[in-house]
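Just the one chain here, the form predicted on its own, laid out as C-alpha cells.
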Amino acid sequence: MYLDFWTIILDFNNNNFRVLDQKLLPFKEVYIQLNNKDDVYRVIKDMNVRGAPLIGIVALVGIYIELINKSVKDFEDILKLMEYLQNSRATAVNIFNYFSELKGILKNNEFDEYVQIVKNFIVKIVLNEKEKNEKIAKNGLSLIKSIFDNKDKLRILTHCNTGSLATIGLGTALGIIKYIKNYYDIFVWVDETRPYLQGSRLTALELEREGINFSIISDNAAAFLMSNNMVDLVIVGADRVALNGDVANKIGTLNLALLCYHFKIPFIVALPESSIDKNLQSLSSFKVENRDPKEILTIKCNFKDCYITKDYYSVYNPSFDITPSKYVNYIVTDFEVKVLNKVK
C-alpha cells in the first residue's frame, strides 16, 4: 500500500516513510526520511511536522518502523516506545488518543500480530482524518451560514497553519475557509505566527495554492483591524480542547479571543473531535511547554539561524496559549457544531 498525502508519504510496500520539512517552506519541498524512534522523535519535537493530527499519525508510524526494525520485544516494550514519543511535544491530545485505542488493541492479540494490526491501525487512522476534516468543512459552512445569511463578503482572520500541512487531507480551520470560497467571496488575514511563521510560511502558500485572496499580517495588527471593521470572524485551531471548551493551541490565541470577545466578532475554533480531551474537565492547570530561547533570538536567512539580537539574552517562550471556553464562541468538529457562547 502506497500513501501519499503531501505532508507524509506512507510506502507501505517498500517500508518507505518521510514526511515533509515543513521548517523549509515555502521555498523547498523537501522530505526527511524516517528510519528509527529517534528520526520520528526529532520531527515532532523540532517542528519539521507539526498540528496535532498529523502529529499523531507521525507518532504511530514510529511504532511500526521499530516494530519492522524488530527493536521492540513484547508488549511491554511497545509502552515504554509510546511513552518515549508522547513526550516529543505533550500539548498534542492525539497522540495520546491514538496511544490509547491502539493499546486496547494490542493487549488483546499476541505479539506476532503486531506488525499487520498497527499497519491496518495507521491506514485506518489516516482515512478517517482525511473524512473528518471535510466534516469538519460542512459543519463550518453551515455555522457559517447560520451567522452570516445575509452576507456574500466575508473577511477571515487565522492564526498559525490548520490546513492539509497540518492534518490529512483539507485541514481544520483553514479547511473551512478553503471549501466556504465557493460560497462566499472570501479574503483571509493571516497572522504570521511568531516565532516559526507558520502563518507567512504555510498558510500563506496553502491559500496561494487554492487561489484565496489574502494579506500577511503581524501578531500584534488584530486589534487594529478589528477595531477598524475590518474582520467579520476568526477562526483558529487547536492542539488540544477540555471537555468545559477550553482550549489549548498557539501563542497568540487568546489574543485574538479577548479581542474578538471585546469587539463582538465570532471566535470559532475547528478541530476534530479526537483533539478533545476526554480527561480534562478544563485546562486551568495544564502546563504550557517552554521552548528553546533560540526560536524567538534568531530568524530564517538562507536556512540558517540568524541571530537578531544578542544570544544571551534571557528569552520566555510559552509555544502555546490557553483561552477559557468562556471566550469562545463556538467548536467546530466533525461530529456537530458546539454553541459555547453566542455573539452579543
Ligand code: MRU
Given for the second form:
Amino acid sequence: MYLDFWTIILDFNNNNFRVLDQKLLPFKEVYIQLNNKDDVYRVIKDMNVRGAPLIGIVALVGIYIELINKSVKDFEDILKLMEYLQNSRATAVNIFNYFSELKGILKNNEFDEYVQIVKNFIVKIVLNEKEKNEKIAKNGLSLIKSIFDNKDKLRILTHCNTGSLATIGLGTALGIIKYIKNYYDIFVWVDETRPYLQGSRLTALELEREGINFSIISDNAAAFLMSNNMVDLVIVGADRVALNGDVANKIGTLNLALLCYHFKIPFIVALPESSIDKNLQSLSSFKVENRDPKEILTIKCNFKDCYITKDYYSVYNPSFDITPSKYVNYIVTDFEVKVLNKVK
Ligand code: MRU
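The structure above corresponds to the form predicted on its own; please give the structure of the form predicted in complex with this ligand next.
All chains and molecules follow, beginning with the one already shown.
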C-alpha cells in the first residue's frame, strides 16, 4: 500500500514514512523522514506538521512505526506510547479520538495481529478523512447558497490554515472556499495568523495554487474591513468542538466571532466529525496549549529565527482560544449543517 499526499507519504511496502516540513513553506518543499516515536513527537510538537486532522494521522503512524521497530511488546506498551504521543499537542482532539477508537479494536485482538490492524486502521482513517472533506465542502456550498442566494460575488475572511496542509484532501474551511469557487466569484481575506503565520505562509500558498484571488491582512485589520462592509462571511476550522457547539480554534478566532456578532456577518465553523469531542458538553473550562515564547519574540528570515524584540521580554503565548457557541452561527460537518444562531 502506497499513499501519497502533499503533506504525507505513507509507503507501507518499504516502511518509509515522510511528512512535508511545513515550517519551510511557502519557499521550500522538503520532506522529513519518520523513523521512530521521537521523530513523530518532534514533528508534531514543533509544528513541522500541524492542523488537527493531520496531526492525528501522523500520531497513528507513530504507533505503526514502533510496532514494526518491535519496541512495543504488548497492549500496555501501546497505551504508554499513545500517552506519550498525545502529549505532543494537547488541543486538537483528533489524536485522542483516533487513539481511543484504535484502543477499542486492539484490546480485543492478539498482539501478533497489531501490525496489520494498525496499518488497516491508518489506511481507513486516511481515506475516510479525504472523503469527509469532500462532504464538508458540499455541505458548505448548500449552506452558503441558502444564505447568499442572490449574490454572485463573495468576500470571505478566513483564519489560520484549514486546507490540504492541515488535513488529508481538500481541507475543511479552506476546502469549502476551494469548492465554492466553481459557483461564486470569490475573494479571500487571509488573516496572517500570528505568531506562526499559517495564513500568510500556508493558506496563501494553497490559494495561489488554486488560482483564487486573495489578500493577506494583519490579524488586527478585520474590524476595519468589516466596518467598511468588505466582508460577506467568515469561515474557520476547529481543533475541538464540544457537544454544545463551543469551538477551540487558533488564537484570534474568538476576536473574529465577536466582530461577526457585532457586524451581523455569518460566522461559520467547518470540521470533520473527528474534531468533535463527544466527552465534553462545553469547553468553558478547557485548558488550551501555551507555546514557546520564542514564537512571539522571533520571526523567520532566510530560514533563521530573527529576534524582533529583546529575547528576555516576558511573553504569554496561548495558541488557541474558545469561542462560546453563542457566537457561532453555523457548524458544517461531513454529516450536516447545524444552525446554532441565525444571523439577526
Ligand atoms: O496550530 P495549528 O496550525 O495546528 O492549528 C490549526 C488550526 O487552528 C486550524 O484552524 C484547525 O486545526 C483546523 S485544521 C483543519
